[in-house]
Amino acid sequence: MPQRVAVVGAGAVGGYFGMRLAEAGHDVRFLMRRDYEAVKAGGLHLSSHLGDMSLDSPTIERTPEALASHGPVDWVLVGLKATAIPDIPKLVGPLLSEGTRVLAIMNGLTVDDEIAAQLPEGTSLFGGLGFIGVIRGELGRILHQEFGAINLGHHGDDPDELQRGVDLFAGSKVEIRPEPSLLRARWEKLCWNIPFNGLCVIAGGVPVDQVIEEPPLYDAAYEIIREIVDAGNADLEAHGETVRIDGPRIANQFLTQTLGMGAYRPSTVIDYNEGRPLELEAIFRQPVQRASELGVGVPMMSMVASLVGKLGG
């Protein structure tokens, strides 16, 4: 059944899997600004090695209350940076209606719950995880590169929200892997983002490449790994949840994934070399703090938030 989907933060992410939603047949409509006259005029596109497509006259308004004068809708999907869940309520606000559920694809391990705060009460909540290559090209398109599945997790676990999670992209090219465990999810996606988003920062700005074939930069990648997976077991057992995250398959899969990558520049790598805000408590630091919490000892996810917190800050 055709959903209706607003999304909130159409840059690169946000904009590649709104676009997937449209092309299996939703009502989707964006919130845009940097793009907004472009795609005006010459519609929205995507380069994909999984299908090119274009939006041709896609639903595009610069206000969330201008996008929302087209009528309710069924899911939000946020696309934003961590960053910017301040302005969830003025952003996503104006959008929610009664049976409206919201799936953030954002980084970072609390973001959950940040977000949950800013909602009214009752809504349902997703997590999702995005690990996809995508960035903006030129304005009005999107450059697919690598990659492209959402792991997908419920605020609260409910296996029957889930579900509905897992619906709404049905028919899609959007692989999704439904996740039991948010929390674990969350963690799991620390395990890429805080060594290669860190280490290429820390490196000068590089792409992955420059980290997986350097062998003392890939050795600290596996060290911060395997710290990643000890805080993030310790915070599940704390949690009272029975999952626990394996480390040995989660190192093999990313280490593996991240040298096929080739000269791939992650989100805050390039954040950082364009002199943008870069998401340090989502990924960096609130992980640590966690850790610290629990008396789990991560001296080298502390230095990397340290320095990278010392470059970008």
Given for the second form:
2 protein chains.
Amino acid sequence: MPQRVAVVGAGAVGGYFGMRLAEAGHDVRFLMRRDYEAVKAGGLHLSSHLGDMSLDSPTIERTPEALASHGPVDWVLVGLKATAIPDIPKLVGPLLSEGTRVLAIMNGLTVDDEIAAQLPEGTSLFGGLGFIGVIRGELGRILHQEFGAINLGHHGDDPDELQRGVDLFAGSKVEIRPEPSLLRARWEKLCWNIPFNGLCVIAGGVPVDQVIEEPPLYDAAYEIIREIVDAGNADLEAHGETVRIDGPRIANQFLTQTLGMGAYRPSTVIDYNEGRPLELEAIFRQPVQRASELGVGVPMMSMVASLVGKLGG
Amino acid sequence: MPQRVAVVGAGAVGGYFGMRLAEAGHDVRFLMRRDYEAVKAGGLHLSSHLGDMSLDSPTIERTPEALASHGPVDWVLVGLKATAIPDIPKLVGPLLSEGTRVLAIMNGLTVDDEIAAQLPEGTSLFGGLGFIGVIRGELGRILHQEFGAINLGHHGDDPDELQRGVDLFAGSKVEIRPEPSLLRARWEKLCWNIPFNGLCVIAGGVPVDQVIEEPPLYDAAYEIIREIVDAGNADLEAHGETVRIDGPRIANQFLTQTLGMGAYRPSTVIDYNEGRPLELEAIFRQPVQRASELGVGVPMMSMVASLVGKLGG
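Swap state to the form predicted together with another copy of the chain from the form predicted alone:
Okay, now the whole complex, with that chain kicking things off.
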């Protein structure tokens, strides 16, 4: 059944997944700022190795109130940077009605708890971890460069709700990997983001091949992943969860995948090179803080967090 | 007995120690390029917490041949960057005569062997490790900011020769610490240079207080020192030397000293911030290479060397 979807934070990530939902037949509406005029005049365009597509005259508005005037939605897809979490009541609130679900595709360890605290009690919240290389091109254009999957979890780990999220993307070009534990999924994503977003920034804002193909940096990435696995598993235990991160599997998977990525630039590198604020809290400081609370030693991860903090502060 | 001293590489370090020798009564002559006109017109000036001084009309020349025309010298004090070692025959050669000794105050692990290979057989060569914060100011001006000692060794570890080097500085404001093993002294200096020159560059070209006062970076520095001590002691053993680096003592000494340095910028940071070539080989790559040859694992040091290489390459 086609769903009504509002996309808030229609940058590269939100825009991409919103377009793929529209392509699959859903009624997708976009909150736009920077690109509003261009999209109004010429439509929204996607260049992608999975197939180009365009929406010639999508429903777009400049304010959440205006977007809400198009009628209620079943889903709000949030593609904001973690630094914009305080704006969620203002940006998402007007779009919520009885039964509206929220899917936040954002980085961070505690981002789900933070968003939940900003939403009305009982809102069903999903966390999506985007494994995707996608950037904004010219106004109204999105350039999809790599991958395109979402590891999807439910805040509360309700399996029936999780299935609703999986169903939303059925028939779309988005690969959905359901995650029985959202907390584990978050830690697993950090196993990539901390070493690679971190070391690529520290090495001067370079793409991942400059890190993964240099043996001492490959070794450092491996060691950082090992520390994150330890911290993540301690956190899962502290939360009373029975699942664990399979450290050797995740390290092998991420290092191997990264070796195949070529000159891919992680999001933090793009932010760094363009002088934008870095997602320091979401990607670096929260996990270090949590490891400290858990009493897990994470010297490499802490060092990376400190260095990125110096560079992005 | 006053000595005749030629200073080659009269930048901040060479200029400073040359001026202190002149102040102590020696006949010091300077090879100058950038500052030649300014010094000819207005003299050479030193601002220092150990006492300001000036040389109103020092003997200066633009070429080693012109400097040699002032007569033979007992010592050549070499203050070049390690990157200038290939120029030593051209710059130092014309100044050498029977019995001339060479004191190179330069960074690096293999710098003494490299310089010795460029000098006539039998030249008595000394290695000086400057522990000093000194920079060039306006033309003809040197600004001495911190410390001012030389750890002095003899290439060959001849104790009688070493004493000659100590005697040269007797009565000057330069504190000389004789080193019975030049190789150990070099590794010990790297115990400061690698962590602090390295991390300060990696953190964006910051002064040492930004590193030493941030616990994860302090811990990283400690770990890097530990690795260097292991590699250095293996190198001493491989060279058949009986002396060893006292790891806990050197770590404690350097970390404590650095906590007192405030906003001091290591030489590599100054080079980095001014866009000059970094002493990658001398400070970072040679020790990593040597540790690898010795089979000593140095992951943190290797990571730092790789990152600085990315930033300075």
